[in-house]
Each structure stands twice: as structure tokens, then as C-alpha cells.
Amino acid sequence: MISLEKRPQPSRLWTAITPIFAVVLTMVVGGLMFALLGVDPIEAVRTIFWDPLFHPQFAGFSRPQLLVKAGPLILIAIGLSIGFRAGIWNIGAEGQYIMGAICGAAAGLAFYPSESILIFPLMILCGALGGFLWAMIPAVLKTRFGTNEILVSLMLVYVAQNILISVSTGLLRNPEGMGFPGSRNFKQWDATHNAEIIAGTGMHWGVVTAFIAVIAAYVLMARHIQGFNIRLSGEAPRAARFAGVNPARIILLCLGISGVLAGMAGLFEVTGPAGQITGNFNAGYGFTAIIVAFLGRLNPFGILLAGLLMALTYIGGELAQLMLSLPGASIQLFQGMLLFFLLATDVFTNYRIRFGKREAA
């Protein structure tokens, strides 16, 4: 007989290694999924790590996306964790990340054609403000009303992306774009344009805030009394009662700091790589992000690691969908399998395989 038996406290080897066994088992059966399409299984996977960081004749573009692709990945992450450790099942980030972008665009476009330098930062207190006050929103109903914040959060999503497409086609649209949807692109705009700060390194403002959230996140957590207090509302939130923590208190904020930095990710974003307001400038970093969150394992340092890994299944599949005419769907099935495979071999960090007969009743 197999069975599971709980240990007496989590493993710390399979807490460690479990991240790395879901890395390998997504190649295995990502490369089993690739030969069932009809495509050399070891080259895809290649084609998806390797290549963009060392081949010669990909890595010159591909490194200095890596950055650019990680930097929103990470920032929006960090976020989500800091929820996840109090269990506040953030899963609208990817609204807030809009909301974030458009309020922080519209701020910038009220101003055109100035090229003041204070434009900018008031575009990143504007695209953190629309994250905030868009989070809010599950917050607010969840402590006053008890509403589920995994519903409520991801519904918004939905009202956000409708809410993009409103303002590409409408208050937000270029009218000088003869017709076309979509913003002024910020690009062409100096004052507006986040634009690399170190030339061919991918480096910009979003990535620079990505980090700093690193290291604020872990101080946070680690060494101040309220990251205390979040970690004690999620494993034991009862005995945070006890102790005085205020769980709505702790809801505003996890939620808060997530909108926030859900929301500068979109400003970043919208102002750097993408460019313009469109109607499908969301690209999924608010949903990917909750794959880095737990591959890092609510580790700080951890979703540092794991955004720049998301980040290289990203560059790579788009280079495989075009070296290897892989579809853009195998893909993203490849990068869900990281978070089956994380959830799946999380079991040991908490259980043991026990081998036995069954006992006679």
C-alpha cells in the first residue's frame, strides 16, 4: 500500500528542490508535448532555454530583452507574495496592471506636447494610484462585506480590459491617428518615453523598481514587525487575533502594496516596451506573475530568480514559434505546466511517501 503521511514540519531539502524538479519535469513532458506537434523535442527545448542567452546569432537581441520581459514579471510578483503570505488570494493583478497603465497614460497625455521633466514621475504616481484605488475595490468588499477577494479580483479584470478597449477607441485615442485606435505613442515623446537608462542593456526605470522591490520586500518581510505580523495572519490566523493583529488592517495593505506595484508595472510598461494605449496592450504579466510568485517560493530573492526564468520561457517561445513554427498555445501550455508540476511535487514538501501493507481491519 502507498500513502501519504504528513510530517511533523515541512521538509526544508524538498522546499528547496521542489522548484528545480518543476523545472525539469515541465522539459520532460514540454518536450513530449513538442513531439507530439511534430517538432524535435531536444531543439524546441533548446530553442527555448539556450538559445536566446548563447547563440550567437539570437543572444545580442535576446539578452537585453530578458530585462525587459522579467522587469514587469517581477515588480507585479512581489506584490502577489507579500498577499499570498497573509492568504489574500490576489488574482486580479493583471486589472490592476491595466488600470495602472491607463491611469498613468492619461495623466501623461493631459499635458501633451509638453516636455516637462516632472511629467514622468507624476505618470508613475498616477499609474500606482490607478492599481491602488483598482485593488481597493476586492479590499473594501472583502472587510466590510466578507466577499471572496479571488472572485471579485479576477472579475475585475474583465471590467478593466473592456475599460482599455474603451479609452484605445475613445477618450485616450490619438487624434492625430487618423481614425485608428490606440494613444500617442509614447515613444515619440521624450518627456513620456521610458527609455533604457544604460543603451543595448534592456535596463529601464521598470526594471531599476523591479529590483528595489526586491530588496524592500525582503526588509519588509524579514525584518520589520508588520512582515511579522503578515506571516502570522497567514500560518496561524487565529493566533494573530490573539496577538492583535487587525485582519482587515492587513487585507488593506496586502492588497494596497499589490495594486501599487501591479500598477507601476503598467505605467512602466506602457511607457517603455509597448509604447501606446491599445486594445490589447495587456499582454498576461498579471496572470504569469502568480507562476513566478510561487516558483520563487514568496521569496523575494526567489521571484528575482524565477521572473528572469519566466522571462526566458518567453523570449524563447517566441523564438521557437518562429524558428520551429511552433503555436503560440503550446507555449503557453509549456509555461502553466511550471505551475502544475510546482503545486504537484509541493505535496512532498509537506507529506512523505510511506510503502506498507494494508493493515487488517
The other form holds:
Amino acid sequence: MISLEKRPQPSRLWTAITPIFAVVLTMVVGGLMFALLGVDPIEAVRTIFWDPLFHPQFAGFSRPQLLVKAGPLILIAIGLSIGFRAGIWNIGAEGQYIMGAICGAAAGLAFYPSESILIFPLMILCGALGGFLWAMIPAVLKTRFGTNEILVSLMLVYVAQNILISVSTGLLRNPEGMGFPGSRNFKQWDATHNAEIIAGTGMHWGVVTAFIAVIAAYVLMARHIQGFNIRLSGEAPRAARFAGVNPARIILLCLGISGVLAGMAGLFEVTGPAGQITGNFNAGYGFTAIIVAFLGRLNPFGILLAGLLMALTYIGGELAQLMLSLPGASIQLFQGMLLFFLLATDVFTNYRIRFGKREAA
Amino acid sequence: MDLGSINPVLLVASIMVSATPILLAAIGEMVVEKAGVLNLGVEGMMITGAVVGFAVAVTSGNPYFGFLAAAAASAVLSLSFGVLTQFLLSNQVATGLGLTLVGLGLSSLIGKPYEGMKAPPISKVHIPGLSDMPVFGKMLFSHDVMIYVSLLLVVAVWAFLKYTRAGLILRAVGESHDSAHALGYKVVTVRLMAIFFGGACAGLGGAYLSLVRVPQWTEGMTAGAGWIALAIVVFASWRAGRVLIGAYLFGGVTVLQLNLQAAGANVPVALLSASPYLITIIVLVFISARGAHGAPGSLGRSFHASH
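Complement to the form predicted on its own: the form predicted together with its partner chain:
Shown next: the complete complex, the earlier chain at its head.
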């Protein structure tokens, strides 16, 4: 008989190695899935994890994409992880991301065709504000009425998507776009273009912001009293209240931070890689970031690595689609499985496995 | 705007059709939550049911095989959630989200070859006497069998939880798993069965969407229906009768906004399309402002017989 015995403290060793364990398990099961789809599993795994970085022909193009894709994932996941630490489940980052993009883009377009250098900072500010306000809806509803933030933040994703479709065909549509849906292209407007800072690296302002966010989040969570309060609220809500931590303030803070970061991620995406507001410019980063946050163990540096890994599966997935004609959805499933296996192997972090007869509980 | 083009008989009939997927998923999730488990994977199980049901119905030509396969597939999928949360003691919120992401990926993978196909038609049940009634016959008694199944399921769940010993044990497990364990009930087994049932219901709901309501397969077609089902359970304060009311109210809103769009109402389309989600939020706010009555005591907490 196998039984589980609770560890007095979560194992540090297992906390560090479960993600690796989960990645390997996902590769094995994913490989089986690829084999079922009629693709050589070893070749598929190599195409996804190795070729984007080292393939002689494609790597030159796909290596910069790593940062382009990892930037928004890391930025959003950092915000989410702070909330998850406090037991605040913001799963509507996709909506905050969309609203940030819309607000930031609208602020910029209001000044078209000015070439002032102040426009881009203003857009970033408005993007952050858009995400912040959208995240404040579940936050205020939770603090005022105790409404479940999971459901509200998720419902708001669908609302945001409807707003996005509406503005891309109406309010923000390019007046010179011959009636096609979509805003003006920011790539053709130097003052607002979120271009690569160093050519050929994929490094744009969003990636820089993501790196800053990683460091800031580390300082906040490990060195600042608010970070301690956030962790305390998540691990022992009662103790936190006795210690004088105001739960409403923690909720506002956590959702506010994640809203700001998701909103900025949206703005950087729309002015950079996406180029314009369209009905489907959002690539589901807000949801994938949830996986990134967990895979990174809710730890800022872990999230950095997890974001890069997840970006790799995106690029590798596209490559596999191209070269092995693997369906695009199989990558989505692959990413979902990764989260599942991570949660499954997590049991070793908190429990010890005991073989032998179970004693009476 | 031409409101005269909205036919009240067809309106009620289509409300029933649009409410049924959510009703099926919500009544299943209510049983799961009554057992103390919060499964946020309803959306993933629903869309898996939708695609499996559609695929099997198209291949076999029989919609009922589709429904059976959908229930089976989603129930099996839900067991993965069950194993993770009950045996490996993973966080229920995170695992439920994972289940949704897996379900969305899995469904679009399975569904690719079936895009653009048409579902085999499902026959309407003719009830002698009732179906021939002037207005109500067409409104309430000329539907496919699944609508009546969903209504019977609500009654069955209500009676099961209220009058049977098994229902009492399930509620005890949900209210206080430690006490239930101390009394000798198998907490994990009861919960696994509830999760399995919830998965099967969500699968039926999804299949109803792809086989009757739409009826075809498109990627991501549940569009948040699973999440709305979760909201309806909260709205219903974990009571079967109110789940029925909630699902039909929601179905009403959906159909009404579609009718308003078709009638060319002078309201932005985006607002109308977003209205089901907005109304869900507003309803949730009202319910929570009143206080969370009826939430099972152990909802969302992991059980480990170690203390």
C-alpha cells in the first residue's frame, strides 16, 4: 500500500525539480500523442524544443522570436503570480491585456500624425491604466460585495473581446484603410512603433519591461513588507488578519499590479509584433501566462525561465506546423498537459511517499 | 426596430433550447460542489463533450450515440481532475484551469476534420395530447428528448440530495470532510463519483450545443458557457430548483439579445453580444452582496486523512 505523508515543510529540492520532471513527462506523453497523429515523436520533440534555437536554416529567424513571445508571457505571469501567492485568482488577464492595448492605442491615435517623442510614453501609461481599470472591476466587486473574482475576471474577457471587435471595426478603424477592419499600423508610424532596440535580437521595450518586472517582483516578494503581507494572506489568511493586514488592500494591490502589467503587455504587443488593433490581435497570452506562472513556481526568476520555455513551445509549434504539418491545436494541448503534469508531480513537494501498510489515521 | 417580428411561441421554445446546455453543465457542477469539490474545468469538459459528441454522431449518423459518447468522454476527462485533486492533492483551482486548457486544446485537435460538417438531425418527441395543444404544444411539448432529460435530471438531483441516504452522505462530505471521514464515509470515493457525474453532465451539455443548438462544430464554440454554468451554481445558492431558474433566465437573455440583434435594435451590437456576460456579472454581484448562503463548508479544500 502506498500512502502519502505530509511534510512539515514543502521540500525545496522537489520545488525546484518538479518543473523539469513535468517537462520530461509532457515530452513523453506528448510524443505518444504525436505518434498517434502519425508524426515521428523524436523528430517532433526535436522540432519543437531544439530546432527553433539551433536549426541552421530557421534559427536565424526564430531565435529573436523567443524574446518577442516570452516578453508578454513573462510580464503577465509576473503580475498573476503575485495574486496567486495571495490566493487571488485573476484568470482574466487576457481581458486586461486587450483593454490595455485598446486604451494605449487610442491614446496614441488621438495624436496622429504627430511625431513627438512623448507619445509612446503616454501610450504606455494609458495601456497600463486600461489594464488597471479593467482589473479594478473584479477587485472592487470582491472587496465591496465579496463577488468571486475568478468568474468576474473571466466574464470580462468576453466583454473585452466584444469591445475589441467593435473598436477595430468602428472607433479605431483606420480611416485610410479602405474600409478594412483594423486600426492604423503603428509600425508605419515611427513615434509609436515599439521597434527592436537591438536589431536581430527581438528585444523590444516590452521585453525590457518584463525583465524589470522580474526584478521588481523579486524585491517586492522577498524584501518588502507588502510582499510578506501578500504571502501571509495566501498561506494563512487568519494570521494575516490578526497581524493587521487589510485583506481589501491586498486584493486591490494584487489585481492592480496584474492589471497594470497585463495592460502594458497588450500595448507593447499591439505597437510592436502585432502592429495594429484588429479583432484577433490577442494571441491568448493571457491564458498561457497562467501556465507560465505555475511552471515558474510563482517565483519571479522561475517565471523568467518558464516564459522562455513556453515561448519556445510557441515557436517550435509553429515550426512543427510548417515542417511536420502537425496541427496547431496540438501545441495548445501540449501546453495544457504541461500544467497538468506539473500539478500532478507537485504532490512530492508537500508530501512524502510511504510504502507499507497504512496505520489507522 | 421591428419587435413584431419576434414570435413569442418560438421565443420560449428557443429559450429552452439555449438554456439546456448550461442547465446540464450546471446541474452536474452543483453535485460536484455539493461534494465539496470546485471543478473549474467545466468549460474544458463541455467543449470536449461538444467535439466528441459531434464526431461520433456524424460518423455513426445517430445523435444519441453522440450524446452517450460525449458523456463518457467528458466523464473520463473529469477523472483526470479527480485523480489529481483527490489522490495527488493538487490545488483545485489550478487543476480546474488546467483541465479547461487541456480540453480546449484537445477539442480543437479532434475537431479539425469535422469543421463545416452538419450534425445528423435529432427528432422531436411527439407527446400525444400535449404536443397538439394550441399554443403550449408548440412552445413546451415539441422538443427533442434531451430537453426533457435535462429537466428530469434536475428533478432527480433534487430528490437524490433531499431524500436519499446517498445524497445525505454526499452533502456531509461536502459540508465537512473531516467529520464525514470520522464517521467512516469514504470521502475520496464519494468525491470521485461526484466528479465523474459532473463530467458526464458537462459532456451532455457540450454535445447539446454542437448537435442541437448550433448544430455544427466550430473551434471554441462553448464561448464561456462552462464558466456561466459555474456562475449559475453560485447564483442558485447550490439548489437544484434555482439552477433551473438561473439557466432559463440566462437562456432568455441570450435568445433575447440575438432576437434584438436580428430585429435591428438601436443598441450597439458589441453591447448586445456582451450582455449575457455582463448580466452574469451583475447577478453575481447581487447574489454575493446578499452573502454566500449555501456554499458547502469544505468547498475547494483538499482532503487528506492525516489529521
